[in-house]
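Below you'll find only one chain, the form predicted on its own, shown as structure tokens.
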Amino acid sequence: MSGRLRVGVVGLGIGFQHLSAFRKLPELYELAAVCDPIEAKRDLAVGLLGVERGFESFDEMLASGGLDVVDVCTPPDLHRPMVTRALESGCHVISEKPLSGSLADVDAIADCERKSERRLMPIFQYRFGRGIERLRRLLEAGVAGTPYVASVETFWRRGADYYAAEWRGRYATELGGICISHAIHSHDLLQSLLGPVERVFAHVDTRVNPIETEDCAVATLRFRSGALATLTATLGSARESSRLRLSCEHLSAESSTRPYQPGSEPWTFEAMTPKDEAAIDAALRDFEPGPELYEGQFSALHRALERGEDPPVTVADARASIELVTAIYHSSRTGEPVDLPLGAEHPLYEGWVPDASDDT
């Protein structure tokens, strides 16, 4: 597939951020359609952003035809049905996080993607930051050496105004709390750098807001490589920040503390020795940064589709993210460590939402 791709965006909350990114790539994408139940949002997208058509009904938008890509930006409980219907309609699909609320759903979505012969790209836009791309290059080139330990901090603030949207803070619609809706991005960054997680031990709690879902979490991870990591997340921080730190054989790396762009610059790299510093400089000498965040991810998707390659973020990546969330919830409920990978025999394979699990 080549040329400009006609995209339809469903869900005009975070969907407006996606539209803004698509508008920055006019040589790659056409803003063909939006879908949202609120007329004023549709009118704004059409009138201000130049989208061709607005639809109240998702089915109507799909039936209108002429779309190459459907971008799903709805509340999480709608992701699986909309993603599968869009794939079955013959469109490539982009889906906001979380892709679903269970490993069973992710596996069913993966099967649907295979049968459709289309491509599905989950959104993890933090991967497309210049700082994290520099670190990934150092790790992949062997310059960093063996990863030892890492830490991820997600210190954000959410209160009553945020939860005024009635789908938030409820298992039935948001599918979970800070682990699935907020810290999931930074946790994905760590997994994208260090690979498969082998063991998880976690605690989650609801300490900040009067909601069903968790708003505080801590976890320890052991990766298959032997690397160890800690995750800390809260929605009750007076000062919002996000931070990743890694200590490796030949260097230490640390992000900035900007809350919503932990993959972007500035990142700092400190070498163990002058020889290591020279190796870092050499590995990064020809580094050419591309566009970041949504713009970077959408650019990479177009390039992959044009070449007939897998998307830059795959369903397998989303499964690893959902697997980690499943392990965190299970460990927090049982008080026991959880070994990965998780298959269909796991008690929470069908989901962690209390009325859909065995409450273990």
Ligand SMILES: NC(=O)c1ccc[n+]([C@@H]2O[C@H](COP(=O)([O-])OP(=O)(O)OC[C@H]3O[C@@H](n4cnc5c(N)ncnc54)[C@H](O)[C@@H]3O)[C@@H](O)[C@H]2O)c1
Given for the second form:
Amino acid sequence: MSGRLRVGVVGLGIGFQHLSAFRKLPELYELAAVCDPIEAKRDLAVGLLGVERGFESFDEMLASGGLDVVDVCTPPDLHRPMVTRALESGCHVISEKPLSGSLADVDAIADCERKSERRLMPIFQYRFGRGIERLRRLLEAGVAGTPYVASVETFWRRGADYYAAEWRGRYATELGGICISHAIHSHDLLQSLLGPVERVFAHVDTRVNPIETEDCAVATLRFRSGALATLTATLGSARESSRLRLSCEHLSAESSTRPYQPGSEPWTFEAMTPKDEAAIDAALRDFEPGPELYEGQFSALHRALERGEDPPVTVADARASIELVTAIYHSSRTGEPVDLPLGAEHPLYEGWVPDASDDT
Ligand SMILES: NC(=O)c1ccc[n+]([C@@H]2O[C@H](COP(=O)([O-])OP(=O)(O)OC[C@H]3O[C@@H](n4cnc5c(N)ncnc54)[C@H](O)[C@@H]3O)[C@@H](O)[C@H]2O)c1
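Condition change, the form predicted on its own to the form predicted together with this ligand:
Next comes the full complex, this chain leading.
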């Protein structure tokens, strides 16, 4: 595989931001198609952004052929069916988060990807930020030393206007609340830095909006490495912020508090000793910042496909994030800690939608 990839974007909400990112990478991607039932959105994409064709239905877009990549940006309940159909039709696939609403669905999607011999890349665009990339380098080079503890805060604000969209706030369509939809980004950042989670204890509740799904959550985690972490998330914060803090053997790392760019600069790294400081400087001296956010993730995907490598974010990464959500919900409902990994024997493996007859 080489050259420009012809991409079709389905779902034109956040899909417009995807289109803007692809447009910044004209040597890598051609804007071949968009699909959305809303004509005005298709017209905007074709007329203003120069997309070749607009389609009202997903079937029509797939049947038209000539796409290398299908980029799924529809509401969450449509991700699994659209992702699997696109893989089966012979396209590589990008999927917005959350990839699906259960471990069973993720495992079925992984199976479909394997059989298709195409690649699927779930979106976690905050991983592509210069701050988080520098910290990853310090951890991988051993300069940070052993991670001791971390805390992650997702203090966002969502109200009636946001929940006016029919699909939001409902298990059937959004698949869950703040854990699967909003805090999933910063929690993924932490998991991408610290590796597999071993034990979770959590509380979730709906305290801000009159919705079915949770909008506040707290959790404590123990990672397999021994590192400990706390997660705090709300959709009822007057001031919006996201923040990650890590305390390691040789340094403390802290993100900015910009709510929608937790991986980007400015991050601060404070060394324990002057020797540690020199090691940090040496490790970061030749760090070359690449494009960030969606642009960064899409350019890394193109490179990976060209080289026949794994996508920069894999189905296994999405599985880890959904496994954490499963554990958080189960712990909150049972009042017990949950030990990971979770397989087909787990009571919430098939999904976490509460049973109407069960008030736990
Ligand atoms: N990564 C991020 O930072 C980020 C940010 C926002 C949203 N998202 C995710 O993106 C997805 C979409 O969210 P949104 O905020 O853009 O929603 P939205 O409601 O603003 O837009 C969804 C679009 O999908 C279209 N659509 C619905 N059914 C369709 C179908 N069958 N075929 C084609 N198009 C269809 C709708 O007409 C609408 O234009 C969700 O999974 C959400 O979690 C991710």
